[in-house]
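Just the one chain here, laid out as structure tokens, in the form predicted alone.
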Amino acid sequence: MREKHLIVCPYCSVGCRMYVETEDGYPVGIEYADDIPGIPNKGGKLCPKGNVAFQYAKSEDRLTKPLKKVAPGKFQEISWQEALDEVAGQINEIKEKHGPGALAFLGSEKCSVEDNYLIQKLARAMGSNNVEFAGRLCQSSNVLARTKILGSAPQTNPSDDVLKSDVVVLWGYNPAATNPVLFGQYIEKAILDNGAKFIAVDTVKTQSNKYANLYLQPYPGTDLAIILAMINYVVGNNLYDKDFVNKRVKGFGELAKTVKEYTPKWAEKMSGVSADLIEQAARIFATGGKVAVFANEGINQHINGTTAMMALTDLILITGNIGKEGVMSGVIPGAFNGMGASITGVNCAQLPGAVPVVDGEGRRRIERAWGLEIPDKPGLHYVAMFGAAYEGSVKGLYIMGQNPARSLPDSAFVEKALEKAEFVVVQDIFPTETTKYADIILPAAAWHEREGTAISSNRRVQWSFKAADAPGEAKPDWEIIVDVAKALGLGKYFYYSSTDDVLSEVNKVIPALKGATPQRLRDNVEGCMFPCPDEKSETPRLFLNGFPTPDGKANLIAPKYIPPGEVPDEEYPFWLSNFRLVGHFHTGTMSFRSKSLEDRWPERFVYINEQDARKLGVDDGDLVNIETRRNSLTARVEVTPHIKRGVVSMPWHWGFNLLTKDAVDDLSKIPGYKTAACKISKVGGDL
């Protein structure tokens, strides 16, 4: 019998949905959902993965029974019973021993938010906040920035509004490739349709950047000096808009005298970016009219990344590019669940609903919600976790649906600390780098094999229909814990039967999320936007009567410039960056399993400059060694004019990070991802 099955899709954070095509309860293939108000793929498009979202499902080597190691490298199928006595005997041996600081959990932007919601409760109630998710490692930055700026940080308005704005800005940011829907169905009709001017400031010239009006190219990590320049410049012509800062916002008079040393003439120096387009950029942001921003990871992701992301925010709000119809800015998760990995406390120092674990009343709330005391001292972020199991102080890790032996920095680094780690577990739906060291691995059901809730980067909450079972004895992630969470005792806590019992919970912990029920949500696919206090309402634009903030007003910060982490010297010539495909996904546990895709994008390449090149000695094709201070890769030459001279750029997604240094930024604790220094030398052999 052949059927259809409602999901969102699993891979970014856009919240396209589909039919996934079951025939006797097998998927067999997608049909395009064209006929749901609210979704971002009108007419049915996909992208490249989502058009093959449950392919890789099907892969041979899914984990379908628990695992349990017997020697380096060599697993042996267990039952789940000896799985949970296994799991929840070591990991109540570490707390008793060693105290629950001992312990670390990681949730999943690619898990649902009643899986996500349950990770964080099982490390509190043992007693830890060192719980996390990769949020930490790509939009923690921008959520910093605009937290402290205005409250909150999620994106303002729904996507429609991309299509009333004056001026689109991608900053940092290659929608082609990491967002198609987003970028065909909104940013490009923007521009191509109804003529918005278009300015990109990006390492390398992408697909998303081909019809900019103004490219910026700077050095990586050098944003932050083109922004205070944008401020210098808007601020010094007066051509910022003084109703919106005299009535909503506070600390101009700070952020103007701040900012008088940084000139476009200074930020030329400092970026590789001629003063003239600095200044251009400046004026269209000011006087171009509605203004939508699309900040990513190409600004987020460097030691300086929260310092260059408040002062975009603070330059969105002296122009008055916030709290009205037309205009756009916001966190831009980079997989589908990934607000709701935030929203529900995966966050070593945030409770369910953005409530700091310092802040005594909310944390009674919650504590009197679940009957359970609550740490209240912030945990390790993600990079801490990982130096501290490789000094010892971490002695158990409980990893959900994340890869951090090849998603953090200095990937041979953190594959030491897994290795030192007393008891690791890894519940996942393959093998990855990181199952190499559990003691224990568990079997998780794919997206599609579960029910459950994800919020999309536009804030949209929508529900994702069971389409197939999965295989094996393979479990959905929130059963498990549930599961575990009763093997080690904590029963009385963990009292749900189903996804709804979760969510229910959700509804009444988190304030925002209350009216996004799971009656809601199965009989209004479109779902809600995020906040939806009641089953009534959703909002649409934030900020259009004021700013969650003491006062209503927003706070400029007046930051300084920071230089970017790792750069050039004699030793390391080139300055080393990264970029995202659109056919693969993260570290490729998913995609890399999708034959359509790993046919597309099979190997590991490299951007060099033309002149770079000839200097090099090498050609298109010609396979090069790319070394820095950590490790070395082996990369096929894609010999380009896309990128700076002296700058060379790869996919992140082929163990990228086995380069990358372990700075974080002093605020955020992002990982310096985006800028490394490097040598590059010709090789033989083949990848």
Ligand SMILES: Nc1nc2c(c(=O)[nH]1)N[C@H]1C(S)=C(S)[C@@H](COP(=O)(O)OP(=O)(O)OC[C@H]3O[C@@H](n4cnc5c(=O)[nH]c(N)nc54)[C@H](O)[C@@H]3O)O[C@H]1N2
Contents of the next structure:
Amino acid sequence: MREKHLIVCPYCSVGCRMYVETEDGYPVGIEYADDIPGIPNKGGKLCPKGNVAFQYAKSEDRLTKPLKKVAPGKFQEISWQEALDEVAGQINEIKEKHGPGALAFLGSEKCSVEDNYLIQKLARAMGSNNVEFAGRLCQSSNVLARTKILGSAPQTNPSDDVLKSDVVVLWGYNPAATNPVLFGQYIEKAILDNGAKFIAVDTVKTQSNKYANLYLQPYPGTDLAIILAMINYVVGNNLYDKDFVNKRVKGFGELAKTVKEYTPKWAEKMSGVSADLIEQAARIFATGGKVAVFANEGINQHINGTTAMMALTDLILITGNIGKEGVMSGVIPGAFNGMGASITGVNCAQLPGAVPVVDGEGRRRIERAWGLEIPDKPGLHYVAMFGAAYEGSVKGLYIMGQNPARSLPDSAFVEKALEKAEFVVVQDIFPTETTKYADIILPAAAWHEREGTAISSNRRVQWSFKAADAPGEAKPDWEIIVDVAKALGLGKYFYYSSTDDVLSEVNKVIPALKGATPQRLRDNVEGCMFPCPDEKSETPRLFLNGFPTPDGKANLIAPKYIPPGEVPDEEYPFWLSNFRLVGHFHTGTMSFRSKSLEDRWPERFVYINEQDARKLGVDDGDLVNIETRRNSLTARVEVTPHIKRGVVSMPWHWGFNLLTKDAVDDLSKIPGYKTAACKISKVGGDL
Ligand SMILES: Nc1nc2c(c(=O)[nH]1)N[C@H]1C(S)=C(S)[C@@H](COP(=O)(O)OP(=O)(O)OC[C@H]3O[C@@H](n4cnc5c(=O)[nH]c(N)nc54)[C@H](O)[C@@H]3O)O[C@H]1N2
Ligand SMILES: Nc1nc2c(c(=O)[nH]1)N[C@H]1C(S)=C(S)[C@@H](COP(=O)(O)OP(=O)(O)OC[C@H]3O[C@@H](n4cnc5c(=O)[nH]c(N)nc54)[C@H](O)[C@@H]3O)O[C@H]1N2
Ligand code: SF4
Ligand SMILES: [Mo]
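Please move on to the form predicted together with the ligand, as the form predicted alone is already shown.
After this comes the whole thing, all chains and molecules, with the earlier chain placed first.
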């Protein structure tokens, strides 16, 4: 029998919808969801990954039974009962011997709202705030910057507001590759059809940036200098929005004083972008009309990422580009449920609904709802968990839907930390570089094999329906967590027998999701934009009547310049950065298993500027060794005019994090992934 089932795309955060066609319960194809108004991909458009949205899950090496490590690298199938007994026994023992702080948990942007809500509740029920997900590696800089200044972090306006913008800014963001349907449906149309002015800032001249009116190409990690100089120019030339500043923001005087020294000429020296271009960009930003700003990993993932995002938020505020129709800014969680994992409190310092762990009143409200005590001190952030595992204070790791052995910086160190941990549980759909270190592996159902909620980067809460059965004994993540909790003796708090039960509790605990009920989401497949205070309403635009701060005003922060993390020197003379390809996703566990993607994007490469290539004596297709202070990797050369002299950049999907340094931003604790210093030498052989 042929059927079709509506799912949310399991890749990026645009939240596109598609039907999975099944024949006798087996997925056979994707059909466009062109009959649903209101969804991000209305009209049915999909990108190369969306077109093969379930292909990875049909791979023959899916995990189908619980596995137990019997010798290094050797695993044996065991029953679910044995697995649950083993997991609960070890976790309880670690807690008894070493206290709850010796346990650490990871949730995932690859799992549903329900799964993530439960993993953080499990951590807290065990007495530990050590619970994180890749949001720390991804958006934490912008989240912190905007929370401090505006009181709220998510994207401000619906995506189609971009069609009403006069200026579009893409800053360290390549949506043609990373959020392709958002790019095609809205950003490209705003630029090409509506004639919006377009400013792009990126270390690589990408596909997204080809129509830019102004293209700024900084050295990695120097964006902060450019933003400070733009503020300097806007303030110095009286181009700021006085009315908006008077009515809606505080701290202008201090900001104006601080940026005085950060002139465009100074920023030219720091960033390698001419003062003239910086001034032009500032003028357009301040006087060009309504501005839509999309800023992402090119700014976030630096040790000065939070400060740069604070400066950018200041610039948006003093030019009055927030709190109205036709503008846009805010965090862009990257993976399909990054927003959902974030709002459910998979965060060592935040409880569900972005309640700080240290907010006594907020914490007690959640404690009452759960009937559990929550530790009142923040736990360990993502990178610190692995440092603690290495030095021995974290002994038990429960990892759901993360591949830290490849996604964290300095992978060789992370692998040592995983090896040292006493007990590691990994709940995944495939064997990965991380499962190698697991003591117990729990097989999970893939996204289209279960139902659940996902939230797009545009705050759209959507229901995804079950399309097919999971292979073997694999189970939905939420069900596994409930079974583990029961085995740990926490059954009273984990009473759920369906995803509806979990989402109903989420509706009660997180005010912004109160009205996103299971019934509403099932009946209205276009979903709703949170905050949804009740079942009838949603909030397309934020801050129309003030900011969620005590007095309703935004608090400008006066940022000081912080240089990039690792800069070139005589021994390591090149700047090294990295980016994503449209055809691959993160550490590749999914996209490498999709034949059509793997065929088109087969291997690691490095962009090298034409003049550098000549000096190094390398040509297109040659192999080079890229070496940093941590490690080295071989990559195929792609000579290009689209990167600055002295800078090289690579996609990070193929083991790139061997090269990166584990230094983090002091404020947000995001790793400074996007800068390193390297040396390059030509090599023979093959990849
Ligand atoms: N195809 C695909 N799509 C994805 C993902 C994926 O892995 N593959 N991942 C998803 C996730 S989780 C995320 S977070 C998003 C990320 O989405 P993006 O932020 O678009 O991702 P990146 O390509 O890592 O970085 C964006 C751009 O920053 C540039 N850049 C690097 N260093 C600097 C710098 O110092 N300054 C400036 N100005 N630019 C710099 C890079 O050249 C790149 O073009 O993508 C999501 N979508
Ligand atoms: N150098 C460098 N490193 C980076 C970045 C960068 O730009 N440069 N970006 C960072 C960013 S933004 C991010 S978001 C992180 C991503 O870091 P990770 O989230 O660790 O990376 P993924 O490869 O997406 O790993 C997700 C895991 O979930 C599994 N999975 C998929 N579906 C399911 C499911 O339904 N259930 C379960 N249980 N598991 C599932 C996959 O098999 C995979 O093992 O990487 C970070 N690392
Ligand atoms: S743009 Fe993102 S959500 Fe849409 S089909 Fe592509 S990967 Fe999926
Ligand atoms: Mo991300």
